[in-house]
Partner chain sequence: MADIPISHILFVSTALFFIGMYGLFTRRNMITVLMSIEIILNSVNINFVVFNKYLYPDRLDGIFFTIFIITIAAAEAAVAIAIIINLYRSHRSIDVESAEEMKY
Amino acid sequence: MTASQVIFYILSAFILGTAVLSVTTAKIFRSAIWLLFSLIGVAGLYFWLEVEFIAAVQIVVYVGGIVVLIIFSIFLTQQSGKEMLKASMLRNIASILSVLFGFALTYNLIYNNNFQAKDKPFDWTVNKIGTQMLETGENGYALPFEVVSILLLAAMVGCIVIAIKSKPEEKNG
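Form predicted alone: give me this chain's structure on its own.
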């Protein structure tokens, strides 16, 4: 086993461990913090793949934007210290079956399709990524980029709407 494989397995275990903790912890604020660590692990995986620009975008957009927005919305709704509701046994069983189905599907894809490593170098420069982000043609990502920005705007507006508290009506008399 090479050092590169060891690094990959450590990063993968970190990402999976923090993701499981994110969805299984009882406190909502801790769940957001575990999500933050999981997304940082994904950025580490991008750094390991030598795609530094995508790793930086992962940190800026997801860690710096999405998770901070989630944490602010938790604080604004005053739910940070409360425990979340316990999941029912049926939901736990469905979750376990979904995970097992995902592992079976992954096994099927990897071993039945005989994926092979390529000798071709991975060449994704910032120039190539930027060009594809701005293209509107078949290989461009301008439309998904705009859809994500609208999604972020909708999340921020929803956060503000949840945070606004109506004042109780005063009784005259």
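Residue numbers count along the first chain shown, from 1. Rigid core: the largest C-alpha set superposing within 1.5 Å between the two forms. As the structure is a computational prediction, the values presented were derived from the model and not from experiment. Compared with the form predicted in complex with its partner chain:
Assignment of C-alpha atoms to the better-fitting of two rigid parts between the two forms places residue 86 together with residue 46. Domain rotation between the two forms: smaller rigid part turned by 17 degrees relative to the larger, from C-alpha superpositions.
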Given for the second form:
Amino acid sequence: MTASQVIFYILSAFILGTAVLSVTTAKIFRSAIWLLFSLIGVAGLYFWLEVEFIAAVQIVVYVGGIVVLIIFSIFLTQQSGKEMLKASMLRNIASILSVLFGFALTYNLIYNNNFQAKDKPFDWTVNKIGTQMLETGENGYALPFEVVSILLLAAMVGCIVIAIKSKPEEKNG
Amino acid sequence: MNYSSYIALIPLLPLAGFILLGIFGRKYFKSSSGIIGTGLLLVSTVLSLYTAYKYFFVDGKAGDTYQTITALKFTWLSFSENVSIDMGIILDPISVMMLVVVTFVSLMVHVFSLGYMKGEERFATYYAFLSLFTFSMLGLVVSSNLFQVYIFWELVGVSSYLLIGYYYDKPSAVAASKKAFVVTRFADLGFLIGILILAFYGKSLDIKTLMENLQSSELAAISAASFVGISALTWGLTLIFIGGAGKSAMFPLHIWLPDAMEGPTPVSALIHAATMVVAGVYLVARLFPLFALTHAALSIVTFVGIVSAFLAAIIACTQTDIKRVLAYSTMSQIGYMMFALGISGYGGESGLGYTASMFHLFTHAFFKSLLFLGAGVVIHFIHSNEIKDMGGLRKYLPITNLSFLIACFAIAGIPPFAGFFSKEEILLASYHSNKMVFAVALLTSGLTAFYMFRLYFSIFWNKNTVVNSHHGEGPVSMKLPLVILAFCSIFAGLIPFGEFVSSDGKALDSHFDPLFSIAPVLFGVVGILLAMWMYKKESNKPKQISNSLGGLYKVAYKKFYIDEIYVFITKKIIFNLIGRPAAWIDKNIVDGLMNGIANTTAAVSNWIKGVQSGKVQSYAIYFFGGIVALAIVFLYLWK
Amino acid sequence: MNLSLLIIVPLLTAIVVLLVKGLKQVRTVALIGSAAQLVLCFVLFYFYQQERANGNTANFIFEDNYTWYAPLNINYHIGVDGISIAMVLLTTFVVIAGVLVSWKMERLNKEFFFLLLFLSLGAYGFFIALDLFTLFFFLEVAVIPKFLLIGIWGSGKKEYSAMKLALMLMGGSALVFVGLAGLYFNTNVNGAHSFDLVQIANMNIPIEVQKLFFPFAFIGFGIFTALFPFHTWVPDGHSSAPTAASMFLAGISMKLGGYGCLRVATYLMPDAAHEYSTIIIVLACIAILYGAFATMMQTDLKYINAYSSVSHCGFVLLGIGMLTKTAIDGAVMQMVSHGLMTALFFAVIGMIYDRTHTRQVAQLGGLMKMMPFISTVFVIAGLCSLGLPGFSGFVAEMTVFMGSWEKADAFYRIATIIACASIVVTAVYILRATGKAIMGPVVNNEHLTLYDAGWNEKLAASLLIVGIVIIGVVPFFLKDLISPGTGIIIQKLASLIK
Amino acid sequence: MADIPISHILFVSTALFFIGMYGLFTRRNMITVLMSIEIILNSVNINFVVFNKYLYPDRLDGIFFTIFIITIAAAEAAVAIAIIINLYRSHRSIDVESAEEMKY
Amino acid sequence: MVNDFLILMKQELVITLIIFVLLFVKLSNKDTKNETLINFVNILLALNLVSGFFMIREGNLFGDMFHTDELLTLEKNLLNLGTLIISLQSYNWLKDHKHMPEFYILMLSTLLGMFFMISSNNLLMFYLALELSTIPLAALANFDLEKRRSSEAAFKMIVSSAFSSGLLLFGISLVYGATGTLNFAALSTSFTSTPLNIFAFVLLIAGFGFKISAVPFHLWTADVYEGSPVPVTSYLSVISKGAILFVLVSVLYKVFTPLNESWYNMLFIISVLTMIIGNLFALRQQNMKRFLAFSSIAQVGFILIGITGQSAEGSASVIYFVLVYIFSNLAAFGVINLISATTGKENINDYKGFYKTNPRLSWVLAIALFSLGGIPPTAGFFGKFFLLLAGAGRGNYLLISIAALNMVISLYYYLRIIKAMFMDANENPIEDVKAGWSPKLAMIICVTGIIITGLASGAYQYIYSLVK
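Right, the form predicted alone is done, so what does the form predicted in complex with its partner chain look like?
Time for the whole complex; same chain goes first.
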């Protein structure tokens, strides 16, 4: 077993393990932390895959953005130490069964599809990504970029409207 | 004058009367409607008499045979190439005779009613209905087409219905009218199916063509085709006979006739004595060439006829309502006519029964309507139908007394009154063909004499009733018909009927045989004497005799419980076992099924509502479940 | 003659009704409109006879064919033959009578007349349509107004009845739709599918296809015409409906079904009609006799007439099922006859109800005394219903019987006899109702103050009676009118029957 | 690196996907539900990158897709959190079962 | 290039312009009257609608990211029309709303997303546009900020949509893995029917199914519709559904042709389930919005039948039906919107005796419901007829029969409301509601549309000519 393999399996185990903990642990704050670890693990996997740019984005957006947002909202909404309520037994069993079954089905299909890696170097550079991102012609991603920016704008507007505390009383009074 | 130029007027004039009086009578002819109706009918009567004269004495005969003349014919409704309903008028001996009888008796009744119905609220309506009846009956007798017969047959039925129910606010009248209609309708069902059968094989509805077809080319087919072992021809004729039996109140379809007496008495005289009730006889006579083809059908006719004659006579002896007695007597007499036809053969001497039947029909019309009109005078006078309210009326009602007596002699078959001749011919014919029938007929004739004179003596003799009536026999309009009809009752029998009417159109000699007549006359006289002994004076003899007869009397008095059987069948069986379940099934099962579909839908809807639990995570599970299910179906099951 | 006028006139009338104000104006407009339509129909009848007299032997006359939805080959195609004319005439009679009996409609009269006219529009369109889409369109147009008419102006459990009627009829038209779609996709006119009735009729649809889709079309239309066991909307619907709507429902709406069974199902799929005739006949016989027996037990006048409609419409189906020319003639005649007769019956029941506020036979009695006109009309309607000669019912029923009897086979024979037997049962229930409600002593003394029919009611009843009597006395007019039409239908069948 | 078969990496992503799904099904806290969604999106990202790198290295479709997914995940999370906060204001709870008012 | 850009993307550009103007107004903190802004937006939307009929060209932009032609322009125009109608109808609700500009920003950005989705030629673009048209909607659902139900609706929507987009993405990733391309044209040749592909396809269908609320992916629909403000509900049920249907048709017909047989059967199952479940649930509803949610689910079932036709008639009938559906459903929502905004009543029982007090509104609602129920002479009849006819083209008469019978069930609940309005008595009916010119205009447009689009064949023929 090569080092790369070892690293991969360790990373995999780490990702999956922390993910499982994240969705099962009873304390919400811990859950968020486990999620953080899991996301970092995924970033590690990207490193291992040698797509460092994505790894960087992953860390910046997820770890730096989303998880922080989540933790922030946890603080806003409740005490961190409190244990969360458990789902009902029935729901749990149904979920486990459906998830296991779904996984078996899906992975069976994927496995049987027998993806064969092409023996070609994967050459990407940040530069290439950057130019393509703003290119308007063939293989250009300018339009998606615009679309996403509008989406972000809209999301922002939406967040502000919804989350900002309205003060009707002040206006009236 | 050619027939076609005026013949249609005979039925159409009364129709015009009906329309005129029916629509405008109430408003505009309230009092004059009687005159209008009678006047129109008078014209018809004159025309019929003229036609009769012309037919019988001028141009009806070709060689030695009376022809069937088609005076008028047009297609009214065609079904297929050959089969169509034609409206037409045929003239042959029996139709011409019937024209005369119907118009004449109807005219008498019209005239009589002028007095009898005076002051009625619905005077105009009454005349409208009478006109409608006359129209229908005339249409019936001159029909050239079997379906035309049926059409007018139905119209006659409805006029009868309307007239019986004339006193519409009397529940008994309403019930009687309904009963009359329904029973005859039931019989008509047979008629209708019979028509269908004959028309199918005969490939025509025209009576003449039909008979020709059936007698020649299609005979084999219709005789061979059979259902339950009985040939189609027999079926067809029997069914048609059922129709006739219904209208003619033959056993066991006679139950409507006594009840029909709820109608105004002149109506009974016209419809339920002289004309409509003989339609069945007429029908059989009309189709006689066909009946002659099959022995079976004729046997049924004979059997039904003789049973009716005898049964009705027995019942008549026990009844106390004078109109009912007359009604049963009518039934009995029609039974005579019926079995006379049944025992008759076709053509020549063997056709004596046919001639006799028609002869009896002819004479019976006069004396029976006379009896009814007389009874009408009595009822009008005493305001009751019950014998027990009557007695000794001869002092108050002399003309009625006399004419009633004449009619009684006529019906009892005492010479030289009209009934004697016709009845004697029937008995003679039956003597020659079937001794058993003859015996019963003879007995019946004795019974007839008995119950008629029982009636006569009870009304006009017996106890003295004190009546403080302010009117006597009524106006001239009421007396005149009595006199005329009495006259006819005396002399009608002298007509050499066989000259004119016979089964094959050829003249038939009179069969008057004084020696043979002894027995029937003797029976008649015995009957009269018996009645005289029992009823001339007020006594308790009748009571004693009826008591000594015990159960038998009761059974006869209760009309052999036939009504009760019918009630049982209709109320208990048809209503309870068919009607009610049908309604129930419809409401609960068929409709329940439809409602059930709706309810099930609602129930299912309620049952699955839990899926929409409001829990977003459950939604997600269902969502994923849907995917998995689809994937499995399309990956593994449905390739 | 522009046939579209038959649709345009009611439409315009309906629109004008919406524009004017007040009961007086509304009803005047409605009356004028429907009278105009009556005149129009007679003009059409006259022109039609002229055309025929001039030797025009085309199957359909006065055809108009406009492309409607070109991509789907859907056309607005109309034209008439004798059968259509007979049905159109029937409609116009019933509509005008309906307007007249609703003369004193107080509540929401504008809406009422609008819906009534709109409903009639559907019927007219249906009867003259020669394109299956057009036909289906008008068929459905005529459903919802009924729902509203019953639900808003009805009585008794009106909502239930209205809903039941609407759903069952829509169920019927759903089945019809499947049948039509099936036909459509099995036609080929120059490479395209077609809804055109004339074109489809000239085509030989494979028998398997016919056998598949005939039941859809037939049952679908059959629901409209009270095919057993889908008749249960009839009693409830009719009895809850306001008078004019009952008249329309029983008089015309049920005929839509009969006409459809004949024109679409039987005409276009003769082989299947032949295959399934046994079943049709059995169902028809059940409807006839069982309907009659069920009627016998009813105590509400409207229920009596509604159930008797089930029974009478059975004759229509029987005639169609027998597949002989005479029987089909009879079926068409029965449609016209029953339309007029039952409309008359409902009209008169409505008049009685308006006055006495009850339809229970037991609570009525001796009406003849107070309302001779209405009572006479009732008796006439009853007599027509029980098939008295001189009225239309007799002619129609007898034609059906004669036609049925042409089939020489024990099965058909028994069916015919069963059908014939119903005339007795009919007599029983009609006379029961008449005897109790019209004749007999007056049950309720309050009724003694009631008044007879007004001019509008008299006119309405007279119109219908005139129609009934004309058919009853001179049936050859009607017969000759419809005969070519049924002849065409039978031609397609002729080869099969032998 | 090449000695790891693709299926193994895909195993990780698929497993991650279903772990996320499990969380989404069972967690009663709205925020943890949100976290589960993030896990799901991450698994998809891995898929894209792996496919791109191993199977179709000529173009950068997978990479770009991943980038956009990450962006959208952020937007989605933001909106979701805003909604949750708003909900918390009115319900005083972020238990999923407190938001089950509308049903059937 | 710039010229092309301006012409080909003119609809998107106008919407973007509106968004930015509103943003500017909002940020500039000036006290602009709400009414003015609403009118401004409406006018621009109307202009956009009109411009959609002129200078139509076919072409690609941004490589293969954006594609437009006459049909797509028409589809966008239909959505634009619907949005305009909703905007007109929401006048009463919006004119006093504090966040009016934000409402428009969010709504129009989703509209923009739909336009891009329709024009997308590529799974990436499709996905992004889909998210653009979904995420702001979740925020919109929460626009009744103080109402508990509104937040609940928004939460359910965002969770469901995130979950479904997760599955969709997983599907897309598998497609990508199997074919190496995201481009539609390329997919149509390389997407063969291997088990994995079928699975991926099921995931994609589920993603679509979620948006059009096909059973069993529909469960979020009713709750979200009920909780959201009425304008948002109508927007959700008409515009967002219409857009995804357009895309679904073109994707199924043009891209997944190799899976023809599978997707046909899949749609068969889904549509039957959708019709039946939608109907069964709609039967029992008491809340108008929730009722219309389930009825719209059932409608989707019918639309799917049209799609199964897989012919020019099929796609024409779907597009035509969406047009009809815009008119009919928006007419219904228009009335509900008005009543809800003025009286706050949303229950079916509240509508009892409605005809007494509001005869005109009753007729509008009645005509709308008739159209939804497929009753002639309304356009709904034609729409449904064509859908089912298109479906029957494949010869699956079982499906057609089921659909036809489902129409009967659906009629029941439409008539239930008619019954409540016209027949039922009510002590306290809704008072006489005065509609402003704007909702009135919207209703006139809808009713005219309902009556004209069916009887006059122009609309359908135009669509058909484009599809062909």
